[in-house]
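Shown here is one chain on its own, the form predicted on its own, set out as structure tokens.
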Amino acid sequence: MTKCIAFHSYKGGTGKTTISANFSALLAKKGYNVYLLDLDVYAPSLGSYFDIHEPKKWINDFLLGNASVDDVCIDITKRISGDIKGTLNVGFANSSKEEIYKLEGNVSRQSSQMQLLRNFILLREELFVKKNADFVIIDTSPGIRYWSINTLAVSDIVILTLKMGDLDIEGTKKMAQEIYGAFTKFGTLCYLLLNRGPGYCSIPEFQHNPVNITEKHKGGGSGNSRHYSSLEDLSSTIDIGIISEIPCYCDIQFSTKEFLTGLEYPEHPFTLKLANLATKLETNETYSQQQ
């Protein structure tokens, strides 16, 4: 069992590198030989989780072909706490101005772009091929980028995280009818995560339900708007299956300093959102397409 998983969104925040982060680490704890790429070149971040910000060779150094692959992937698995029985290796993007200018402009040119592209491919099948990767999980950048896409291309199972709001709803619809259609045709599996959705820090007496999702219509008015009535309906209107559905948790999401939530507090109700998730992708008990 090899698999290959994105995890992406329609726009920045909305928690995609804390999942892919924590995700990654539970998979290791389970005894996985997992490793995670931050492929969000233009905002990379997952340095913070595991106090690492000078590593020697970057992602960046590997596609453009002056790294291998040993150079880039950094074994940390006796780095971070809890009893961990597989491996977690990670390979970390630069984020300085120069080196994000210096892709973007291998990106601009044609021949550069299609070398960059070989040697992201390269790269996979080097970690699956070569070191023995049971999970490759890639962080990526939001939107529609030209990392985006050839991480999403290359990729077994997206995984589209979004928050609910209007916003985030309407882009990732949007999304799903011009970009997903096109992979899921191939064979690529794509489900939504719903994260920071209410109920988990709200005052009792003014929770609500997180399906009750209201969508306003564009020229119909303040009175006229759509009420999501289940998950399913939601899932319907995307046209993506939802594989997992996160509250909102304030210890996380207002905590100053980044830190591996999974493995420091394996009871917490966060870590077991996760664990699930893992399940599913492990087993192939995930939901299909269309609800």
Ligand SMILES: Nc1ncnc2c1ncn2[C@@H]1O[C@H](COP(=O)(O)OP(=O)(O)O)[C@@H](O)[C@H]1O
Second form
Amino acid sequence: MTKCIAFHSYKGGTGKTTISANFSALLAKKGYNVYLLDLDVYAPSLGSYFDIHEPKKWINDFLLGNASVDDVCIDITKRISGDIKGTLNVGFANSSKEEIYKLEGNVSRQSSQMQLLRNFILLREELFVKKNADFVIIDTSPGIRYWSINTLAVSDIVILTLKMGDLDIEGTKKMAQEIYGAFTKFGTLCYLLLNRGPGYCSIPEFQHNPVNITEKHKGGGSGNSRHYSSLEDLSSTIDIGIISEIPCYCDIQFSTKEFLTGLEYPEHPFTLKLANLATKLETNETYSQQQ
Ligand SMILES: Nc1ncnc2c1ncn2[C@@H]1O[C@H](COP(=O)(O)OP(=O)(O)O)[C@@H](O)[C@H]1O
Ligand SMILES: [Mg+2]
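Structure of the form predicted together with the named molecule (previous: the form predicted on its own):
Next comes the full complex, and the chain you just saw is listed first.
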């Protein structure tokens, strides 16, 4: 059982980095060898998330053929708190202007787009075959950019992350129809993850678009989880099931420094939501039911 899972979105700020980092940490805690890659090459943030700013080598170096997988992936298991039974390894991206330019494949023949993509596929293969990765988790760039598409192409599972109240439902729909459709034809599994839904700080009487609490959410999880009809509509229009709904938690949104809520607070509802997501995705079975 090996899986490459990408967290993608149409726009930024939907929670890809927060969720991919915490999700990876929880899988490592369970005993898996997890490789978390920052492929948000245009605006990477795992470096500041884990406070690692000068890795020996960057993912960029591997893609350009100038580094090995061991150079690029840093084992941070001992740096994170908790009883971690597996390992957490992270590959960081260099966002300097010249590096981004090189990754666009326009600089020389050696870094042609085809060669870069080949190296990216090689990175995935080496992680699974040489490094015995159980999971490769990829934090992507939002939208339809060269490296987002490449990431979707190498992934077994794509999780389209949406922020509740997102104004860009139409853009998301279009992207999913045009791009995801092509990948699902070849067996990629795609799911919707609705993040930052009405949470603990919302007062029902003053909610602008009152929505029905569906039966399945009554008494479960946050107790506040609701469906926006437009999001349900999105799910059915693009035919992607909702795999998880995560409320907005003020302590996460307003924390002054990013940290792994999933490890620091095992009983936090955010942690429980991600643990539930891990259970769904760790099995070999195709997850086909809605939450
Ligand atoms: N469920 C959540 N509740 C509250 N804040 C969240 C939640 N998920 C993410 N955030 C916050 O939203 C902001 C954007 O998240 P981030 O992971 O950086 O998004 P992206 O990587 O998609 O741009 C961050 O400040 C993060 O702490
Ligand atoms: Mg991010």
